[in-house]
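Next up: just one chain, as structure tokens, the form predicted alone.
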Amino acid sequence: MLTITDLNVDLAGNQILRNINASFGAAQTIAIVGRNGAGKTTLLRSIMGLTGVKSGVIMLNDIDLTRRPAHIRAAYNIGYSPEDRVIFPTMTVEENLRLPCITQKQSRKEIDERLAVVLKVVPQIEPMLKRSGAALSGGQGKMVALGRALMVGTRMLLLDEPFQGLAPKLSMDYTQALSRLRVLQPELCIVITESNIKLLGNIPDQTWTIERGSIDAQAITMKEGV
């Protein structure tokens, strides 16, 4: 589905990603694990078009995404939940959820139907729909950011360090949401970055290690039977 070939990214004169080669297929949940500064966030931002690339190619099937802007990539049904959530404080939770679909000019019926699915996946959001984005705790913000990414992420979902800072109860809620998601959208490709592999439990089908901007193919592990 999505293939990265020889991807190199420099930021502020420093090489962050080095010759990344990776393939992400449908119906996979892939964890990318590495220390802070290893390049996890930059990799996801590069896929989303939020960080420019020095060289390399990002292909979605036969579509070259490499130089296309972020909103075009989201229009190809790629959802992104950043580590810092980025919830708009002056908008309600429901407005935050609907916003990416509105910017893609989806119909009210389409947005309503998608919101209903998201609330099935993350039912904790429903009591917060009318709440201001500014009134959310950090953990609640991460749940809302997951829901917002799901509003458009029907093909691929990118989650940047979603478990960092979550209280145990919210961490369990998040894990259960991902389990429901895999039942409701079995063809979805989910990519999760984390610095602490223990937080991921049995969620991933595959776990990749990224170090100094390179993915170590020898460190790829898979669940038995996958």
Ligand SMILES: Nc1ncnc2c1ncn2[C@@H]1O[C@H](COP(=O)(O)OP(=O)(O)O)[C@@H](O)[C@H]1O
Given for the second form:
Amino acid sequence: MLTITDLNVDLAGNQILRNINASFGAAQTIAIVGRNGAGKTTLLRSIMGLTGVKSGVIMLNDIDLTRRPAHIRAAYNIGYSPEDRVIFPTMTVEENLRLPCITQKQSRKEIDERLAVVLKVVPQIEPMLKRSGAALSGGQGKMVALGRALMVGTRMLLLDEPFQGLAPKLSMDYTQALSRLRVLQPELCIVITESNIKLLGNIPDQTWTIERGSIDAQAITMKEGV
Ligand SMILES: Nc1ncnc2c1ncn2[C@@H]1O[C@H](COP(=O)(O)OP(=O)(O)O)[C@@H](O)[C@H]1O
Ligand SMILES: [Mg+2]
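Hand over the structure of the form predicted together with this ligand; the form predicted alone is what we had up.
In what comes next, the whole complex appears, and the chain from above leads the way.
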């Protein structure tokens, strides 16, 4: 589905991603594990079109996304939950959730229907809907950021270190949300980055290792039975 070929990304004159080759298929849950500074966020931002690419190609099936802006990638139903959440504090939680779909010019009916599905996946959001985005704890913000990514992310979902700093109860809620998502949207490709592999438990069916901007093909591990 999404294929990255020989991707190189520089930031501030430093080579950050080096010759990344990777293929993300439908119905997969892929973990990308690497220590801080390895390039996980830069890789997700490159897929999302939030950072410039020096060379290489990012294809979604036969569509070349490499130089397309982020909103186009959202229109192709790629959702992104950044590491630092970025929930708008001057809007309610519900407005935060609806915003990416409004930006995509979806109809009121489409957005209502999608919101209902998202609330099934992440029911913890329901009681927070009318609250201000400023009134959320860090963990609640992560749940809302997941919901917001899901509003448009019906094909591919990019989650940047969702488990970092989550209390055990919220971690469990988050994991259960991902399990419900697997059932409700079996074709979705879920990509999760993490620096601590232990936080991922049994979620991924493939785990890739990223080190100094390279993905080591030898280090890819598959869950047993997949
Ligand atoms: N905007 C930026 N300008 C310059 N260097 C950056 C920028 N963002 C990240 N980096 C550098 O790129 C490397 C990879 O960062 P990042 O992708 O955030 O790694 P990770 O998410 O795995 O912690 C780090 O060495 C970091 O210092
Ligand atoms: Mg990061």
